[in-house]
Amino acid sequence: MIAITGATGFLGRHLVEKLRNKNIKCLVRKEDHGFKNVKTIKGDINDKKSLDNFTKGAEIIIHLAAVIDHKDKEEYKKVNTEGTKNLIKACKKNKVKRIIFVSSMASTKTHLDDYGKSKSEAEKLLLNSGLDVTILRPSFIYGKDSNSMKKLLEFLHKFKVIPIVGDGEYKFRPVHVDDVVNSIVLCINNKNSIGKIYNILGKTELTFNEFIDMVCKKYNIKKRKVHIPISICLPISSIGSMITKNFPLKKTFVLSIKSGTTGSIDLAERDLKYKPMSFSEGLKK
């Protein structure tokens, strides 16, 4: 049996649909999850009792549950790091050896923001757990109805101009949700993937400026970009954080943004036969 955490999220729903004909069960926080003909276990990644029930009888855990965007940095640690620690303990108790963990390219940056730090710590916990672990590191995941794209479009519509932190020349490779789902599926029966970390990126490497231009063209948004120097963003974020802990522009984010999220997919191509689509292809889906 394949057991999936984070099944009700954007990526999780696509994965459940892909694996619908398999023997799967999902950890869900609410009764109104919308899944039909799929076994569900009501619980939470921080609820040890429900995790015990969830991991019983499982052969493979696909761990997607995560806080991606939250005002309180403690939530990243609570869910992404401590939640992973709880899951490891439940797996050991119920003799589940195999975990496929969806981390993030945010964990590879020189300066880690709160999200990246929590994912990096979760990776270390898993790699030192003694379990058969595969780690996948996707970059920005997009696709129809993705929360990330919705938030981006809301941001682009919010201002008369498009404010961009720094020069916008930092690079990354956005990845379509279908490619991330396929990479997970390709790992399930691939013993060669155990103990390895794969960058799961799109085919196209873009600067952030190019990315914004392509999204604006797709959605017919006609606004000019305004670049705000890092030297200005840093003091703004520092002062704002002193005023309120929920200030949206975090210093850790400003520092991390310069790192970009690009890398090589050679290992994924070799081991998993991973073949991602280009960003222009993905925008059409």
Ligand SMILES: NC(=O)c1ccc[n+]([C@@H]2O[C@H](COP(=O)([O-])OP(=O)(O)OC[C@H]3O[C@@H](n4cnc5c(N)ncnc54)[C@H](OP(=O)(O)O)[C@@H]3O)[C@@H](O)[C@H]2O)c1
Second form
Amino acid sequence: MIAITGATGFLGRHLVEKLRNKNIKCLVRKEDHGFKNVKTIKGDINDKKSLDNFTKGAEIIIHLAAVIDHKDKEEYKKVNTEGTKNLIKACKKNKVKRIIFVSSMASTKTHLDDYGKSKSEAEKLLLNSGLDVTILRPSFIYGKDSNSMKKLLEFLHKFKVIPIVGDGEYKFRPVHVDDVVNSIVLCINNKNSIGKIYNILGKTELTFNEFIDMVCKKYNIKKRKVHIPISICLPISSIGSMITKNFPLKKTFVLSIKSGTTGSIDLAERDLKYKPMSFSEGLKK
Ligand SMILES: NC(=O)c1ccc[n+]([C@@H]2O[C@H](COP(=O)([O-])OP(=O)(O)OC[C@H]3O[C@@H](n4cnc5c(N)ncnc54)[C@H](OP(=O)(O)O)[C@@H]3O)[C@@H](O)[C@H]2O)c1
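Right, the form predicted alone is done, so what does the form predicted together with this ligand look like?
Starting with the chain above, the whole complex follows.
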């Protein structure tokens, strides 16, 4: 049986659709999860009892549950790092050896933001756990019902111009949700993927400026980009965070953005036969 955490999220719902005809069970927090004909276990990644129930009888865990955007930075640690620790303990107790963890390229940056740090720490816990671990590191995931894309579009509509931190020339490779789902499926029966870490990126490497231009073109947004130098963003974020804990422009974010989220997919192509689509193909889906 395949047991999935984070099944109710954006990526999780796409994965459940793909694995619908397999023997799966999903950890869900709320009663109104909307799944039909899918086995669910009510629980929380921080509730050890429900994790015991969830891992019992599972042959493989696909761990997607995470907090990716939260005002309270303690939540990243609590859910992403401590939650993963709880899951490892439950796996050991119930003799579940195999786990596929969806981490993030955010865990690879030189300056880690709170989210990236929590994912990086979860990776370390898993790699040292003695379990048969595969780690997948997607970049920005887009596609139907993507929260990240929804938030980006809200942001693009919010101001008269499009404010961009720094020169926007940092590179990244957005990945379509179907490609991330495929990468997970490709790992399930692939023993060669055990102990490996794969970057799961789209086919196209873009600068952030190019990415914004393509999104604006697709959604017919006609606005000018305004680049705000990092040297200005940094003091704004420092002063803002002194005034309010929830100031949206975080210093760690400003520092981390410069490192971009690009990388090589050679290993995934070789081991998994992973073949992602281009960004223009993905935007049409
Ligand atoms: N979206 C991206 O661009 C992106 C990029 C790189 C990596 N990733 C990684 O991909 C994975 C899935 O991301 P996503 O975009 O699908 O995120 P999402 O839509 O925010 O879904 C997060 C999932 O985690 C669950 N969850 C949160 N806190 C939990 C807790 N305390 N106990 C149990 N479950 C909990 C949520 O349950 P509820 O439905 O009950 O809230 C939901 O099912 C995450 O691990 C994320 O780090 C995402």
